[in-house]
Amino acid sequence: MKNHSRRTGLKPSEMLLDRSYHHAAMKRLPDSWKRGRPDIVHFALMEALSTPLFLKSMLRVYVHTINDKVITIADNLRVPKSYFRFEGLMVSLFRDKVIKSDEGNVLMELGDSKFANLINDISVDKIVGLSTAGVQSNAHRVASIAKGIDDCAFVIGGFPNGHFSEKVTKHLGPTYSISDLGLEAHVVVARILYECELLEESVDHKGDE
(Lines of atoms letter the chains of each structure in order from A and count residues from 1; the text may use other names and numbers.)
(Lines give C-alpha, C1' and ligand atoms only; values in the text may rest on other atoms or scores of the structure.)
Protein backbone atom coordinates (compact mmCIF):
# COMPACT_ATOMS: atom_id res chain seq x y z
CA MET A 1 0.00 0.00 0.00
CA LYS A 2 2.89 2.35 0.74
CA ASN A 3 4.38 1.65 -2.68
CA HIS A 4 1.07 2.52 -4.34
CA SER A 5 0.90 5.65 -2.21
CA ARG A 6 4.30 6.79 -3.44
CA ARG A 7 3.32 6.14 -7.07
CA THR A 8 0.06 8.09 -6.82
CA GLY A 9 1.36 10.87 -4.61
CA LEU A 10 -1.54 10.34 -2.19
CA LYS A 11 -1.45 9.57 1.50
CA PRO A 12 -2.58 6.00 2.32
CA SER A 13 -5.56 7.51 4.17
CA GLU A 14 -6.63 9.32 0.98
CA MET A 15 -6.59 6.35 -1.37
CA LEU A 16 -9.57 4.24 -2.36
CA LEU A 17 -9.15 0.69 -1.13
CA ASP A 18 -8.59 -1.36 -4.28
CA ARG A 19 -7.99 -5.10 -4.21
CA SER A 20 -5.85 -4.86 -7.34
CA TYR A 21 -3.25 -2.89 -5.36
CA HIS A 22 -4.02 -3.48 -1.69
CA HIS A 23 -4.84 -7.18 -1.47
CA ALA A 24 -2.18 -7.95 1.13
CA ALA A 25 -3.13 -4.97 3.31
CA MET A 26 -6.80 -5.94 3.20
CA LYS A 27 -6.44 -9.48 4.51
CA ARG A 28 -6.93 -8.57 8.18
CA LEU A 29 -9.86 -6.22 7.65
CA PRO A 30 -13.34 -7.38 8.77
CA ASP A 31 -15.39 -8.71 5.84
CA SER A 32 -12.39 -8.21 3.57
CA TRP A 33 -14.06 -10.21 0.78
CA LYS A 34 -16.66 -7.46 0.44
CA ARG A 35 -14.14 -4.63 0.17
CA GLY A 36 -11.79 -3.14 -2.39
CA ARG A 37 -13.94 -3.10 -5.54
CA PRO A 38 -14.84 0.54 -6.30
CA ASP A 39 -15.12 -0.46 -9.96
CA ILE A 40 -18.37 -2.29 -9.12
CA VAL A 41 -19.87 0.95 -7.84
CA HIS A 42 -18.53 2.80 -10.89
CA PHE A 43 -20.22 0.41 -13.33
CA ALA A 44 -23.49 0.45 -11.37
CA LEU A 45 -23.57 4.25 -11.26
CA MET A 46 -22.85 4.53 -14.97
CA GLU A 47 -25.84 2.28 -15.65
CA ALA A 48 -28.21 4.07 -13.27
CA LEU A 49 -27.26 7.66 -14.13
CA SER A 50 -27.57 7.06 -17.88
CA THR A 51 -31.18 5.87 -17.76
CA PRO A 52 -34.20 7.92 -18.88
CA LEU A 53 -35.58 7.58 -15.34
CA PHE A 54 -32.60 9.43 -13.90
CA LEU A 55 -32.40 11.95 -16.73
CA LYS A 56 -36.08 12.80 -16.11
CA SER A 57 -35.42 13.23 -12.36
CA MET A 58 -37.57 10.19 -11.54
CA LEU A 59 -34.78 8.26 -9.84
CA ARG A 60 -32.83 9.02 -6.68
CA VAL A 61 -29.51 7.27 -6.17
CA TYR A 62 -27.58 6.67 -2.94
CA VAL A 63 -24.45 4.66 -2.18
CA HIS A 64 -24.15 3.21 1.33
CA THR A 65 -20.70 1.90 2.29
CA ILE A 66 -19.58 -0.85 4.61
CA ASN A 67 -18.31 1.83 7.03
CA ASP A 68 -21.69 3.58 7.21
CA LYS A 69 -20.90 6.41 4.84
CA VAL A 70 -23.61 7.61 2.47
CA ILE A 71 -23.00 9.22 -0.90
CA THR A 72 -25.96 11.28 -2.09
CA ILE A 73 -26.13 11.72 -5.86
CA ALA A 74 -27.63 14.94 -7.25
CA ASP A 75 -30.06 14.89 -10.18
CA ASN A 76 -27.58 16.55 -12.53
CA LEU A 77 -24.55 14.29 -11.98
CA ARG A 78 -22.88 12.70 -14.99
CA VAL A 79 -20.44 10.14 -13.65
CA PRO A 80 -17.08 9.97 -15.51
CA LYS A 81 -16.87 7.01 -17.88
CA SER A 82 -13.15 6.69 -17.27
CA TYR A 83 -12.48 4.68 -14.11
CA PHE A 84 -9.36 6.73 -13.30
CA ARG A 85 -11.35 9.98 -13.42
CA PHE A 86 -14.04 8.34 -11.28
CA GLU A 87 -11.39 7.26 -8.79
CA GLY A 88 -10.10 10.83 -8.59
CA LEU A 89 -13.65 12.08 -8.06
CA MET A 90 -14.17 9.65 -5.18
CA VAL A 91 -10.87 10.59 -3.56
CA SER A 92 -11.90 14.26 -3.69
CA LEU A 93 -15.34 13.43 -2.30
CA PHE A 94 -13.99 11.51 0.70
CA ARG A 95 -11.51 14.31 1.38
CA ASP A 96 -13.79 17.33 0.89
CA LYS A 97 -17.20 15.73 1.69
CA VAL A 98 -18.81 17.50 -1.26
CA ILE A 99 -18.33 17.80 -5.03
CA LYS A 100 -19.64 20.90 -6.79
CA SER A 101 -19.89 21.91 -10.42
CA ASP A 102 -18.06 24.92 -11.80
CA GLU A 103 -21.33 26.83 -11.29
CA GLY A 104 -21.43 25.91 -7.60
CA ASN A 105 -24.17 23.26 -7.83
CA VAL A 106 -23.77 20.28 -5.47
CA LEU A 107 -23.20 17.07 -7.46
CA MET A 108 -22.32 14.62 -4.69
CA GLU A 109 -22.28 14.77 -0.89
CA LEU A 110 -20.71 12.42 1.64
CA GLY A 111 -22.21 11.95 5.08
CA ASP A 112 -22.34 9.52 7.99
CA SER A 113 -25.40 7.33 8.26
CA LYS A 114 -26.26 3.81 9.23
CA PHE A 115 -28.38 1.93 6.69
CA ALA A 116 -31.42 2.11 8.97
CA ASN A 117 -31.09 5.89 9.21
CA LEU A 118 -30.73 6.23 5.46
CA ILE A 119 -33.93 4.27 4.92
CA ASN A 120 -35.75 6.49 7.40
CA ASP A 121 -34.38 9.65 5.83
CA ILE A 122 -35.44 8.83 2.27
CA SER A 123 -38.92 7.85 3.50
CA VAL A 124 -40.01 5.25 0.94
CA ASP A 125 -43.21 3.22 0.85
CA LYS A 126 -41.53 -0.10 0.10
CA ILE A 127 -37.97 -1.50 0.23
CA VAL A 128 -37.01 -4.37 -2.07
CA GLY A 129 -33.72 -6.24 -1.79
CA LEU A 130 -32.00 -7.87 -4.76
CA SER A 131 -29.68 -10.76 -3.96
CA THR A 132 -28.80 -14.25 -5.17
CA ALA A 133 -30.05 -15.37 -1.75
CA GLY A 134 -33.53 -13.96 -2.46
CA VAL A 135 -36.70 -15.65 -3.71
CA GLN A 136 -36.37 -16.66 -7.35
CA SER A 137 -38.18 -14.27 -9.68
CA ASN A 138 -37.43 -12.11 -12.71
CA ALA A 139 -36.82 -8.41 -13.35
CA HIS A 140 -40.30 -7.74 -14.70
CA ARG A 141 -42.14 -9.19 -11.70
CA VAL A 142 -39.81 -7.48 -9.22
CA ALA A 143 -40.11 -4.09 -10.92
CA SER A 144 -43.90 -4.51 -10.95
CA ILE A 145 -43.84 -4.21 -7.16
CA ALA A 146 -43.22 -0.49 -7.66
CA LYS A 147 -46.40 -0.09 -9.74
CA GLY A 148 -48.88 2.14 -7.98
CA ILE A 149 -46.38 3.03 -5.23
CA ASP A 150 -45.16 6.60 -4.90
CA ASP A 151 -41.67 5.67 -3.70
CA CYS A 152 -40.04 2.25 -3.88
CA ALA A 153 -36.38 1.59 -3.03
CA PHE A 154 -34.40 -1.18 -4.70
CA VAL A 155 -31.32 -2.18 -2.69
CA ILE A 156 -28.51 -3.79 -4.69
CA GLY A 157 -25.23 -5.05 -3.27
CA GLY A 158 -22.12 -3.38 -4.68
CA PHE A 159 -19.62 -5.95 -3.40
CA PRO A 160 -17.87 -8.89 -5.14
CA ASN A 161 -18.76 -11.73 -2.76
CA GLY A 162 -21.18 -12.59 0.02
CA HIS A 163 -24.63 -11.24 0.83
CA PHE A 164 -26.16 -8.30 2.67
CA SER A 165 -25.15 -8.02 6.29
CA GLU A 166 -27.70 -8.60 9.03
CA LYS A 167 -27.82 -4.87 9.80
CA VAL A 168 -29.03 -4.32 6.22
CA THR A 169 -31.19 -7.44 5.79
CA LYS A 170 -33.37 -6.72 8.82
CA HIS A 171 -34.51 -3.44 7.25
CA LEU A 172 -35.35 -4.87 3.84
CA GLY A 173 -38.79 -5.89 2.69
CA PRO A 174 -39.05 -8.82 0.27
CA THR A 175 -35.75 -9.90 -1.29
CA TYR A 176 -35.57 -11.45 -4.74
CA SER A 177 -33.11 -12.97 -7.16
CA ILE A 178 -33.89 -12.06 -10.77
CA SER A 179 -31.80 -14.83 -12.31
CA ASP A 180 -30.53 -18.31 -11.59
CA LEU A 181 -27.10 -16.91 -12.44
CA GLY A 182 -25.02 -14.64 -10.22
CA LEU A 183 -25.46 -11.40 -12.15
CA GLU A 184 -23.12 -8.47 -11.61
CA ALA A 185 -24.54 -5.42 -9.87
CA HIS A 186 -24.59 -3.19 -12.96
CA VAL A 187 -26.57 -5.82 -14.90
CA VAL A 188 -29.16 -6.01 -12.11
CA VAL A 189 -29.40 -2.21 -12.06
CA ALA A 190 -29.88 -2.06 -15.83
CA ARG A 191 -32.56 -4.77 -15.93
CA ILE A 192 -34.60 -3.48 -13.00
CA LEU A 193 -34.56 0.13 -14.17
CA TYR A 194 -35.46 -0.86 -17.73
CA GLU A 195 -38.50 -2.74 -16.45
CA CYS A 196 -39.43 0.25 -14.28
CA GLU A 197 -39.26 2.46 -17.38
CA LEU A 198 -41.58 0.11 -19.28
CA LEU A 199 -44.06 0.23 -16.40
CA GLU A 200 -43.88 4.02 -16.33
CA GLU A 201 -44.49 4.19 -20.08
CA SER A 202 -47.50 1.88 -19.80
CA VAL A 203 -49.01 4.12 -17.12
CA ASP A 204 -48.43 7.21 -19.31
CA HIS A 205 -50.08 5.57 -22.32
CA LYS A 206 -53.13 4.61 -20.28
CA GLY A 207 -53.42 8.20 -19.15
CA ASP A 208 -53.50 9.32 -22.79
CA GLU A 209 -56.40 7.04 -23.71
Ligand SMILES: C[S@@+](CC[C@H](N)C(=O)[O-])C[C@H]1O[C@@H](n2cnc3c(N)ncnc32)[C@H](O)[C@@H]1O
Second form
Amino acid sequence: MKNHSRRTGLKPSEMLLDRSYHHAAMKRLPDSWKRGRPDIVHFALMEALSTPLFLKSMLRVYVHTINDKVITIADNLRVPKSYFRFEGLMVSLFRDKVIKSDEGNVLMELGDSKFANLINDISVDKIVGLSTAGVQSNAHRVASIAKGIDDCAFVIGGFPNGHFSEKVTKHLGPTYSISDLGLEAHVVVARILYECELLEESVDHKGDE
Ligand SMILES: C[S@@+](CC[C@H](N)C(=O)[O-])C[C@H]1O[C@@H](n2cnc3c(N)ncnc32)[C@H](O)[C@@H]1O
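Having seen the form predicted alone, could you give me the form predicted together with the named molecule?
Whole complex next, starting from this chain.
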Protein backbone atom coordinates (compact mmCIF):
# COMPACT_ATOMS: atom_id res chain seq x y z
CA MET A 1 0.00 0.00 0.00
CA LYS A 2 2.88 2.37 0.85
CA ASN A 3 4.52 1.68 -2.53
CA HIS A 4 1.27 2.42 -4.35
CA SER A 5 0.83 5.54 -2.23
CA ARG A 6 4.32 6.74 -3.17
CA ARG A 7 3.70 6.03 -6.87
CA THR A 8 0.33 7.77 -7.03
CA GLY A 9 1.10 10.60 -4.60
CA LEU A 10 -2.16 9.83 -2.76
CA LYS A 11 -2.39 9.12 0.98
CA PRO A 12 -3.47 5.51 1.75
CA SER A 13 -6.71 6.97 3.20
CA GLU A 14 -7.41 8.60 -0.19
CA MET A 15 -7.00 5.47 -2.32
CA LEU A 16 -9.58 2.92 -3.37
CA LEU A 17 -8.74 -0.48 -1.93
CA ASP A 18 -7.63 -2.53 -4.92
CA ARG A 19 -6.62 -6.17 -4.65
CA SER A 20 -4.22 -5.79 -7.59
CA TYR A 21 -2.06 -3.44 -5.52
CA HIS A 22 -3.03 -4.01 -1.88
CA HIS A 23 -3.36 -7.78 -1.66
CA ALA A 24 -1.00 -8.19 1.31
CA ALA A 25 -2.41 -5.23 3.25
CA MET A 26 -5.98 -6.50 2.79
CA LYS A 27 -5.46 -9.97 4.24
CA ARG A 28 -6.33 -9.03 7.80
CA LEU A 29 -9.44 -6.98 6.98
CA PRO A 30 -12.81 -8.52 7.87
CA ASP A 31 -14.50 -10.15 4.85
CA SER A 32 -11.34 -9.43 2.85
CA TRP A 33 -12.55 -11.79 0.06
CA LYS A 34 -15.42 -9.37 -0.66
CA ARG A 35 -13.21 -6.29 -0.92
CA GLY A 36 -10.77 -4.63 -3.27
CA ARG A 37 -12.59 -4.99 -6.61
CA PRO A 38 -13.86 -1.50 -7.52
CA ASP A 39 -13.66 -2.63 -11.17
CA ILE A 40 -16.72 -4.85 -10.53
CA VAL A 41 -18.74 -1.79 -9.50
CA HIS A 42 -17.36 0.13 -12.50
CA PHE A 43 -18.50 -2.58 -14.95
CA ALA A 44 -21.89 -2.96 -13.28
CA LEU A 45 -22.49 0.80 -13.34
CA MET A 46 -21.41 1.11 -16.98
CA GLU A 47 -23.86 -1.63 -17.83
CA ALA A 48 -26.80 -0.21 -15.86
CA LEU A 49 -26.26 3.45 -16.76
CA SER A 50 -26.08 2.71 -20.50
CA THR A 51 -29.44 0.91 -20.66
CA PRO A 52 -32.52 2.45 -22.29
CA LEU A 53 -34.30 2.01 -18.92
CA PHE A 54 -31.80 4.33 -17.24
CA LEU A 55 -31.69 6.77 -20.17
CA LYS A 56 -35.51 7.01 -19.96
CA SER A 57 -35.27 7.68 -16.18
CA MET A 58 -37.10 4.44 -15.39
CA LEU A 59 -34.24 3.07 -13.31
CA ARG A 60 -32.69 4.39 -10.12
CA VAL A 61 -29.27 3.11 -9.15
CA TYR A 62 -27.59 2.97 -5.73
CA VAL A 63 -24.29 1.49 -4.61
CA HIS A 64 -24.11 0.11 -1.08
CA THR A 65 -20.58 -0.08 0.36
CA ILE A 66 -19.15 -2.69 2.69
CA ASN A 67 -19.11 -0.03 5.43
CA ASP A 68 -22.88 0.42 5.09
CA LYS A 69 -22.76 3.74 3.27
CA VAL A 70 -24.92 4.47 0.27
CA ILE A 71 -23.94 6.16 -2.99
CA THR A 72 -26.87 7.74 -4.80
CA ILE A 73 -26.47 7.98 -8.56
CA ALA A 74 -28.24 10.86 -10.29
CA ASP A 75 -30.49 10.24 -13.29
CA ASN A 76 -28.13 11.97 -15.68
CA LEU A 77 -24.82 10.40 -14.64
CA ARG A 78 -22.65 9.03 -17.41
CA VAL A 79 -19.98 6.96 -15.75
CA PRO A 80 -16.48 7.37 -17.28
CA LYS A 81 -15.57 4.41 -19.49
CA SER A 82 -11.92 4.70 -18.54
CA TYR A 83 -11.31 2.85 -15.27
CA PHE A 84 -8.66 5.40 -14.23
CA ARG A 85 -11.12 8.27 -14.62
CA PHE A 86 -13.75 6.30 -12.70
CA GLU A 87 -11.25 5.64 -9.92
CA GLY A 88 -10.43 9.35 -9.75
CA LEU A 89 -14.13 10.17 -9.52
CA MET A 90 -14.66 7.67 -6.69
CA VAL A 91 -11.64 8.96 -4.76
CA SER A 92 -13.11 12.49 -5.02
CA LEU A 93 -16.51 11.17 -3.94
CA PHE A 94 -15.12 9.46 -0.82
CA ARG A 95 -13.20 12.66 0.02
CA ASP A 96 -15.88 15.29 -0.74
CA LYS A 97 -19.06 13.16 -0.30
CA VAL A 98 -20.53 14.71 -3.44
CA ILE A 99 -19.69 15.04 -7.13
CA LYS A 100 -21.26 17.88 -9.07
CA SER A 101 -21.32 18.67 -12.76
CA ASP A 102 -19.81 21.90 -14.08
CA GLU A 103 -23.35 23.34 -13.94
CA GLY A 104 -23.60 22.47 -10.24
CA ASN A 105 -25.96 19.48 -10.56
CA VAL A 106 -25.33 16.64 -8.12
CA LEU A 107 -24.14 13.55 -10.01
CA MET A 108 -23.20 11.27 -7.11
CA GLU A 109 -23.64 11.60 -3.39
CA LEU A 110 -22.14 9.49 -0.61
CA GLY A 111 -24.36 9.30 2.46
CA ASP A 112 -24.13 7.64 5.86
CA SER A 113 -27.67 6.46 5.38
CA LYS A 114 -27.14 2.63 5.71
CA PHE A 115 -28.83 -0.10 3.67
CA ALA A 116 -31.79 -0.26 6.09
CA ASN A 117 -32.53 3.45 5.63
CA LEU A 118 -32.13 3.24 1.87
CA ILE A 119 -34.72 0.47 1.74
CA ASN A 120 -37.00 2.59 3.87
CA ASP A 121 -36.48 5.73 1.78
CA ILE A 122 -37.05 4.18 -1.64
CA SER A 123 -40.22 2.43 -0.38
CA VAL A 124 -40.52 -0.14 -3.16
CA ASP A 125 -43.16 -2.85 -3.36
CA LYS A 126 -40.66 -5.71 -3.61
CA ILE A 127 -36.95 -6.21 -2.93
CA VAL A 128 -35.52 -9.11 -4.90
CA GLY A 129 -32.07 -10.55 -4.22
CA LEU A 130 -29.92 -12.11 -6.93
CA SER A 131 -27.49 -14.77 -5.81
CA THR A 132 -26.22 -18.19 -6.77
CA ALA A 133 -27.60 -19.26 -3.40
CA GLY A 134 -31.14 -18.22 -4.39
CA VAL A 135 -34.03 -20.30 -5.68
CA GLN A 136 -33.25 -21.54 -9.20
CA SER A 137 -35.05 -19.44 -11.81
CA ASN A 138 -34.17 -17.40 -14.89
CA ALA A 139 -33.83 -13.70 -15.75
CA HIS A 140 -37.21 -13.53 -17.50
CA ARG A 141 -39.14 -14.98 -14.56
CA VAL A 142 -37.26 -12.84 -12.04
CA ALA A 143 -37.83 -9.62 -14.02
CA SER A 144 -41.54 -10.53 -14.31
CA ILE A 145 -41.85 -9.94 -10.57
CA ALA A 146 -41.67 -6.22 -11.40
CA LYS A 147 -44.73 -6.55 -13.65
CA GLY A 148 -47.92 -5.02 -12.32
CA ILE A 149 -46.31 -3.34 -9.30
CA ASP A 150 -45.15 0.25 -9.04
CA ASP A 151 -41.53 -0.23 -7.98
CA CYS A 152 -39.25 -3.21 -7.55
CA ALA A 153 -35.63 -3.22 -6.34
CA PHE A 154 -33.10 -5.78 -7.57
CA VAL A 155 -30.08 -6.25 -5.31
CA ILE A 156 -26.92 -7.52 -7.01
CA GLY A 157 -23.60 -8.09 -5.26
CA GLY A 158 -20.74 -5.87 -6.47
CA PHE A 159 -18.16 -8.15 -4.85
CA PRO A 160 -15.99 -10.98 -6.19
CA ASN A 161 -16.71 -13.73 -3.67
CA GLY A 162 -18.99 -14.50 -0.77
CA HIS A 163 -22.62 -13.61 -0.23
CA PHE A 164 -24.76 -10.69 0.98
CA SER A 165 -24.14 -9.66 4.58
CA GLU A 166 -26.81 -10.12 7.24
CA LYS A 167 -27.40 -6.33 7.09
CA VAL A 168 -28.60 -6.84 3.51
CA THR A 169 -30.26 -10.27 3.60
CA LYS A 170 -32.64 -9.31 6.37
CA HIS A 171 -34.26 -6.75 4.04
CA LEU A 172 -34.49 -8.99 0.99
CA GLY A 173 -37.70 -10.55 -0.17
CA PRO A 174 -37.26 -13.59 -2.38
CA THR A 175 -33.74 -14.35 -3.67
CA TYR A 176 -33.18 -16.07 -6.99
CA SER A 177 -30.41 -17.58 -9.04
CA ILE A 178 -30.80 -16.91 -12.77
CA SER A 179 -28.32 -19.52 -13.99
CA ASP A 180 -26.74 -22.77 -12.93
CA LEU A 181 -23.41 -20.90 -13.23
CA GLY A 182 -21.92 -18.18 -11.06
CA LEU A 183 -22.01 -15.06 -13.26
CA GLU A 184 -20.22 -11.73 -13.22
CA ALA A 185 -22.30 -8.99 -11.59
CA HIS A 186 -22.45 -6.93 -14.82
CA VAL A 187 -23.89 -9.91 -16.73
CA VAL A 188 -26.65 -10.26 -14.12
CA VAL A 189 -27.35 -6.51 -14.33
CA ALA A 190 -27.55 -6.71 -18.13
CA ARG A 191 -29.86 -9.75 -18.17
CA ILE A 192 -32.30 -8.50 -15.56
CA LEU A 193 -32.53 -5.00 -17.04
CA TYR A 194 -32.99 -6.33 -20.56
CA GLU A 195 -35.86 -8.53 -19.42
CA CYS A 196 -37.39 -5.54 -17.59
CA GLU A 197 -37.20 -3.54 -20.82
CA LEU A 198 -38.94 -6.28 -22.79
CA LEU A 199 -41.71 -6.37 -20.20
CA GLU A 200 -42.02 -2.60 -20.34
CA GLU A 201 -42.28 -2.71 -24.15
CA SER A 202 -44.95 -5.40 -24.00
CA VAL A 203 -46.95 -3.17 -21.62
CA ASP A 204 -46.46 -0.16 -23.98
CA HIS A 205 -47.62 -2.14 -27.03
CA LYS A 206 -50.72 -3.61 -25.35
CA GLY A 207 -52.60 -0.45 -26.33
CA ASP A 208 -51.73 -1.03 -30.04
CA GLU A 209 -53.65 -4.32 -30.20
C1 LIG B 1 -19.26 -12.50 -8.73
S2 LIG B 1 -20.80 -12.71 -7.99
C3 LIG B 1 -20.43 -12.90 -6.30
C4 LIG B 1 -20.24 -14.31 -5.96
C5 LIG B 1 -21.29 -14.92 -5.04
N6 LIG B 1 -20.62 -16.02 -4.39
C7 LIG B 1 -22.50 -15.49 -5.74
O8 LIG B 1 -22.32 -16.55 -6.30
O9 LIG B 1 -23.60 -14.92 -5.71
C10 LIG B 1 -21.46 -11.09 -8.01
C11 LIG B 1 -22.95 -11.03 -7.92
O12 LIG B 1 -23.53 -11.46 -9.14
C13 LIG B 1 -24.81 -12.00 -8.89
N14 LIG B 1 -24.82 -13.38 -9.43
C15 LIG B 1 -23.80 -14.13 -9.87
N16 LIG B 1 -24.22 -15.28 -10.35
C17 LIG B 1 -25.57 -15.29 -10.22
C18 LIG B 1 -26.60 -16.22 -10.54
N19 LIG B 1 -26.35 -17.39 -11.11
N20 LIG B 1 -27.87 -15.87 -10.26
C21 LIG B 1 -28.17 -14.68 -9.70
N22 LIG B 1 -27.23 -13.77 -9.37
C23 LIG B 1 -25.95 -14.07 -9.62
C24 LIG B 1 -25.04 -11.98 -7.39
O25 LIG B 1 -25.80 -10.84 -7.06
C26 LIG B 1 -23.62 -11.87 -6.86
O27 LIG B 1 -23.58 -11.29 -5.59
